[in-house]
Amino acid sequence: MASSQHEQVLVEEKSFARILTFNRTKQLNALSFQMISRLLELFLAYEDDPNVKLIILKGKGRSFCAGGDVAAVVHDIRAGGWRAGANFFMKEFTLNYLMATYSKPQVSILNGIVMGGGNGASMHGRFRVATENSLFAMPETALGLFPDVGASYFLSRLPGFFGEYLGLTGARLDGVEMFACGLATHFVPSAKLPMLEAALCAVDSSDPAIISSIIGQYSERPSLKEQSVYNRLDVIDRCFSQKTVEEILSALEREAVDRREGWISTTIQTLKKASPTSLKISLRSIRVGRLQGVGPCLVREYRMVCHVMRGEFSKDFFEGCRAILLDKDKNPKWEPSKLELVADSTVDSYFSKVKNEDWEDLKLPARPKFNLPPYVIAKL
């Protein structure tokens, strides 16, 4: 079993490309303190080396990256209070952001599970390649958390409020629909991903425009299937485009009545068994999300993420991940259980500083300006 944080990420130098690889198959590449450290110090590393051009990333195995560790967040927390699970959560955040500034292209080759986590260490890369395996997700509000890794930026930035449908129900989307909504830039069959990869570790650049159509070459534009998701944008958009997320279930009954769908009653039962608490700050992060640049939303999440270790409000974190990882009973019981019992005001306190002496916002790495291109100045 991989345990240290070098066979956690297995790196390959290719001329000007450096291949990083995901390396815990057991755990579908789950990210560990270990590895998002590790790749923390590579990325700072490559980003000063002239022979570096181009990073590469992806997972061994079926999975990219299904997600970060929680189970072992929970565990430590357990073992060490809240501060190691906020440990964890601001190195994660500093590499999200690290990726959405980077100066330099990454390629994300998400050929299999991209969860949680995983999105953060993909979605914030200039390149995102889906294939025929991809299968996409921000499962949180089902663990009793919200979407974090900066979704509040990359789902508020999807079309209509394809992002809040996504971030509330938890949706799996495969590679196709992935492209046709934007998380993913291409699509590319894995049977040909040994020959792009070739051709991307070739290149002696760090121009967006030459990656792109090196990429561009292997791509595909498949159609949607008939039965996608993606094609009941305008269901979705009616639906979850309202204030509360009391409304939006609402609305969603009157078009179950009107239209009787299938992936309509399993929108409003999933809705029903996620974390009322979950629901409702996961639905202001990504409406406040998309009046933001990527460093105040992690700044932002940071916050959040800290109440909910705290445990102060809710605990539906650790009786998801009971339910969810531990027990695997799928019965979680939420407290409170009922989304008119989450007032406003606790709401609110999720957007708050936490009240601890010692406590402290994130403070992200600064980012020189003159050396980032056009594409990541426009996210800060």
Second form
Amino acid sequence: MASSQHEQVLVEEKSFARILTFNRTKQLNALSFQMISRLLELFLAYEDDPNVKLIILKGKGRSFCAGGDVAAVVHDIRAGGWRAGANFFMKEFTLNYLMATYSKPQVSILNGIVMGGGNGASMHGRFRVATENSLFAMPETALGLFPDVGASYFLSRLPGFFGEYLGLTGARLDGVEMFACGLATHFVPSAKLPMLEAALCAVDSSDPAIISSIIGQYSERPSLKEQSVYNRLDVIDRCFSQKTVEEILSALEREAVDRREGWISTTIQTLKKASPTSLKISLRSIRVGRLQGVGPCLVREYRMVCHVMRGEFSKDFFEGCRAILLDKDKNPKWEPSKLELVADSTVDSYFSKVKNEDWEDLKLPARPKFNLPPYVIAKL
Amino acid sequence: MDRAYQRTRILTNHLILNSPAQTDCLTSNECLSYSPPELSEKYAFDVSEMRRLMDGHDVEERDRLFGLIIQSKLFNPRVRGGKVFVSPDYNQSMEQQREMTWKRIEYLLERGVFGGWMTGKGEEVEMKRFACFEVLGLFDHSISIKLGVHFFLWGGAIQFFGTKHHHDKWLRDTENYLIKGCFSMTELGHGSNVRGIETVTTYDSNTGEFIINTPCESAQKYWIGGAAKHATHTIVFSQLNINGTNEGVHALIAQIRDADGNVCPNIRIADCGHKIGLNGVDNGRIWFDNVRVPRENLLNSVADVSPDGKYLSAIKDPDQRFAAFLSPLTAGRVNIAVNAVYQSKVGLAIAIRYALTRRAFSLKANEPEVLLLDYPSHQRRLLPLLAKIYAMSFGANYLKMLYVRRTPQSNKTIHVVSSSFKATCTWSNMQIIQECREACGGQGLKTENRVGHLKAEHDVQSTFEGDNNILMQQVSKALFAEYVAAQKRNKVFKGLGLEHMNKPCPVIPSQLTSTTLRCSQFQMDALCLRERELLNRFVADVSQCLARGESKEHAFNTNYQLAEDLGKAFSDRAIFQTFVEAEATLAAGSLKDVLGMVRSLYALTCLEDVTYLRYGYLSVDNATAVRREITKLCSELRPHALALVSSFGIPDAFLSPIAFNWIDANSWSSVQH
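We have the form predicted alone; now please give the form predicted in complex with its partner chain.
Now the full complex is given, and it begins with the chain already shown.
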């Protein structure tokens, strides 16, 4: 039965299904350390519980989950040093890995905002259900961070160079676009969600084929809006396949001359407003992530995020949080301020081990060696 | 319905029986399950660091190119076992394969991959170009050969044999593929012996034109990559006959097709037809029927003909003139050697990953079956080859650096080293791929699993751009010349790594212990000893022939066996040296420790060569000790096998289904129905 209304994660047990609901509506269900710990605990327990065959994840209110609670992280770092921040991400990335390699299907109902850490808590699972209310973004570069939570794995595997586009610009997608590009596995109109949920709760199997066909019964194949960027994948591929951020920008500028389409100038403006350091490390991260399994992606992202928290090479993350989350002047002063001032060697540094005595690489939790479902094995 | 039920039941069993206490043995399932090696094998060293050492340069450039390939539909991505794999559809007709190869090149061109390849200069550009070739070669041999002909042979000929006006006129257009070049050297009647080609060029001073002619059928240009379909221009090698004097082999530019792809007048082109591999390359044959080209089309860095028809050359010696013409082939040889190493990496990564997931036979009844790689015999088959490929990677990196830092003084060294490494790496590649194919059993036969198919695709490497046997003979001849020169001038040996000849002959201890066998100084001594002794013996035998009044050529021909052994000894020692140098750059730690074991395994595998017993460099007891140590090293390297092949940095998509979840890749649900 439903747990206490004060809990940040509500738990319902329905036959072989477990429904976990983010319940922090004021913060648009932003993930707190407490929520992450709770999810980790529940997922670990459910894995060994033969009475659990399916996990449903959803959010209360108009948001699935708006991201990690970055404001709290910054607060913790100010109080307790960068290690406090690192601990948050260590826990979060561990959860991301567990979800990515989970032996039972996770169905995330993305009926609202799903951003940053919210994507980390859903995209790695087997099923992602979008609705007409879905609103996707990985907006980290505007914050002086980079698409983390395993985004270098799931963004890089989107068609063409759409992942680079989403990760660098933080562009927003609606539910139809999410489904079209593969971020969502299904599109279900929100009106049908209660029926879908009921049907899922009646399932007594972990077979993805069975679960997929159940969701399929409530799904639609909606068509993209004519002006959707996903219809411009050819242009996105041409530009975002370029070698460097600088070259991506000049490719976009060339396209802007050839075709006067609003989204291109918006894209250019967004890139120019984002942290130059963030853009460069994000591009590299996605490119490297494309060739790595989900585990190595998270280990690498953890290294990167520790460097960001330490602020050794750039303090853009703190400046971004100040300008966007705290002072809300929306006018961050990035340092270095221009792309050409960010040296390749600085970018390299973000991918190296953190030189700190008791720092360690992210330790991925052990996974069963046998009988992981094939869709999990394929991600390793 | 039955099937669905059965599948559900099996899956359910998998999940329910998934006991929390994990052991290394199979649980009592109804059927085998695939256990990913990533979850059971440990990495004792930083794989990305090892990869940087192995690739040596341009890692980001490589990754970007890998990404460009994986993300494009043109590279035939297929999903098997939940993973995407790219490789050409070799079941397409020859014509379709050629068109796809060309479309892929156009895509890479649009993405700016070839930027600076012709117009850029310097070490950095050339190393980056090598890196790109390595990546493209991992996708498909045809695309790398098709590009290699255009850039390295056609473009290289213009760069090396041409002068400023050729560079200005052709290089930019070559880089942008406004023209498509090919390289007409080989003829039906003459391959390795380029000096014997029969195509003739004369000069008409009335019109200021050269006239190129194919005088007989054996003079038809043969195997010309790009000629059958796409090339618009070619470099033509021919005997230049000026006023009745044959000035030897020279190179000219001739157009063979117009911009619309129509064959030019007085040119006849035929297809070489279907081949055992490389069908994405349109090899053709060309006949020239008194084709006229302007005087400026002579690539005149070595020699020129004045408007009134006088032959002019700064190099008077026709031998030297000829040698100058062959230098661009060196870049091709470097490329082939390096490419061969990367193909072996694909084979080994696939075979070793498969051996870490495939089981066969139980030791006792009711016990789980044993992983292939846990059999000492299987380790013995694959791990020495793995060590060899590590060694050859360092050799290839050394060769690339030698090439891009070339000076007029280093030409000889480059020629000798590239010849020997090309022969060694390509021969090893065929041996390695064959072993890997067998190690994969029947799965190795499926084209989609790559390892078997690579054999057909890369067989050509042992004969093109210099037949391996002939290259090795040239190496021995060069070593002979070094020896004679040092003797004559009573000077010390300098260069080609022969400095060890100046020192006293190393002594091999009569009782080899494990410690000695793993010591790099001992390993180097043993390799130097063999090279030194074989060189002495070769020189002595050839000199004896000469003393009997035989010609030098005849003397070399009769001593071909020693020449072969010597060429191999030189190559093994030179490659080992690059390994030792690479190892020396590392700080103490687990990476260096593992690499040290790999180095020992490589060295001892070299010492197992029959020459050591044939000529008595090792006693029978010592040879036995070497063999025993190899077995030990194999078992010690077994736990690092996955990390060592992961360090190749080859993305999963460039391996094949049997390297991953081969059960799911073959499941009924994956069948199109």
